[in-house]
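In structure tokens, the next block holds one chain alone, the form predicted on its own.
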Amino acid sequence: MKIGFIGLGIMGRPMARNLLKAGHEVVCYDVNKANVDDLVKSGATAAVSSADVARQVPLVITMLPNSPHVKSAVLGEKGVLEGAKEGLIIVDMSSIAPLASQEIEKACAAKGVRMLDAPVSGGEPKAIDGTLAIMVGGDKDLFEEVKDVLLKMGSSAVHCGPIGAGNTTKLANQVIVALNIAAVSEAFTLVRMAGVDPTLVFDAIKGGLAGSTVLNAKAPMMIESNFAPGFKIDLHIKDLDNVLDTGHGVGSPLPLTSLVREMMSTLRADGFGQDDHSALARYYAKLSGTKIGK
């Protein structure tokens, strides 16, 4: 299949590469020309705008930072709808506000364009190896139509309900991930301050009830003081802002999420917004004067 891909950042580029490896043709666009040039080296074809992408393909995938970027790419000048033919499918794999997904889908439907929201979890490592968890909202039959394509980028793709349900599921995921990272940071700061080796503690607890994908991925980074981004603090702040906006809208209490959001704000103010979200360990180092790692 010939597939359009808009948004070639940390996540989008490896996802598009996996489509190429699976034998699909990819027509790509990004506001950063260097990202486009890099993917062209892998076999993709460059487009000059989002509209240009849409003119050439039956399926467009978008992978962009936040709601305004998706609205601009789809609804704006030289956007997808400007170049879309009736029947075009848009799969937005960005992590955005559920209400924004619903608004964009409504504008698409008015032009005969079908849309799913399909955010992902797993960060850059799983984007590279094609094992992302994909959460999908929208028409169930349309999901079945594109599921095989999604599974070239992920190890699972689950239909979660109507449009917006994918992003609601992603928000829940981001709450759990953020709170887990904060808990790991807090626990390992305690360990270090008590004079116990964090590496031995990690080995001892990872097979028990405290074990998790978050622990396995983030504790070693904290122990090595390696905060090279797989998923940046700034992006997690964006997601938690969407969580809080959605929670306020539906009346859901989010006291722990609010606290971790403020911790991340402190890190951003200290210049660490581009660090991996495992840099929550830096917040505890600031409070305690003790680093978990080296």
Ligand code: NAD
The other form holds:
Amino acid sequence: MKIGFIGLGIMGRPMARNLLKAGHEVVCYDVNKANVDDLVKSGATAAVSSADVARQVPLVITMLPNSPHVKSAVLGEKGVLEGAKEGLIIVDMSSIAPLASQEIEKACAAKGVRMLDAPVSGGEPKAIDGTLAIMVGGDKDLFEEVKDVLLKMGSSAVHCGPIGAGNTTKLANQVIVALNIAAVSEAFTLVRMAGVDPTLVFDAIKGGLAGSTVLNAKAPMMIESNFAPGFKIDLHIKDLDNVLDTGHGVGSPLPLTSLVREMMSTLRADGFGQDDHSALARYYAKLSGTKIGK
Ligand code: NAD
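Output the form predicted together with nicotinamide-adenine-dinucleotide (NAD) next; the form predicted on its own has already been displayed.
Starting with the chain above, the whole complex follows.
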């Protein structure tokens, strides 16, 4: 199948490469030409705009930072809808506000274009391995139609409900990940200050109840003081803002999310917005004067 791919950043490029490896043709576009050139080296064809992508394919996947980027790439000038034929399918795999997914789907439906929201969890390593967890909102039959393609990029794809439900699920994921990273930072700062080696603590607890995918991925980064992204603080702030907006809209209490959001703001103000979210450890280093890593 010929598939369009828009948004070729940390996640989009490896995801598109897995579609190429599975034998699909990929027509790609990104506002950053270097990212397009990089994917063309792997066998994709370059388009000159999102509309140009849409003209050439029956299915377009988008993997963009946030709601305004998806709105611009789909609904804006030279966007997907400008080049779309009736019946085109858009699968937006970006993590955006559920309300934005609903608005964009409505505008698409008015032009006979079908859309799913299908954000992912797993980060760059799982994007490379093709083992992302994919959470999908939208029409169930449309989900079944594209499921095989999704499973070339992920090891699971779960239909969570109507349009927006994929992104609501992703918000839950981002709350759990952010709070878990903050807990690991807090606990590992404690053991370092109390004179116990964080590496040994990691080995001792990872098989117990405190063990988690977050602990396995982020504790070694904190121990090595390696905060190369990965998933950037700036993107996690974006997700937590979407959580807070959605939570305020439905009246759901979010005391812990609000606190970790503020911790991340401090890191951004200190110039660490482009660091991996494991850099929450830096916040504790600032408070305590002690680094988890050497
Ligand atoms: P990124 O910043 O690395 O990539 C985004 C890409 O979109 C960039 O190449 C940028 O040039 C391009 N872009 C922006 N606006 C555009 C437009 N209008 N038209 C075309 N291209 C445009 O971000 P990423 O880390 O790849 O994340 C993408 C999405 O996936 C985000 O919503 C993020 O929250 C989510 N996500 C990221 C991770 C991760 O670990 N990085 C994990 C899960 C989910």
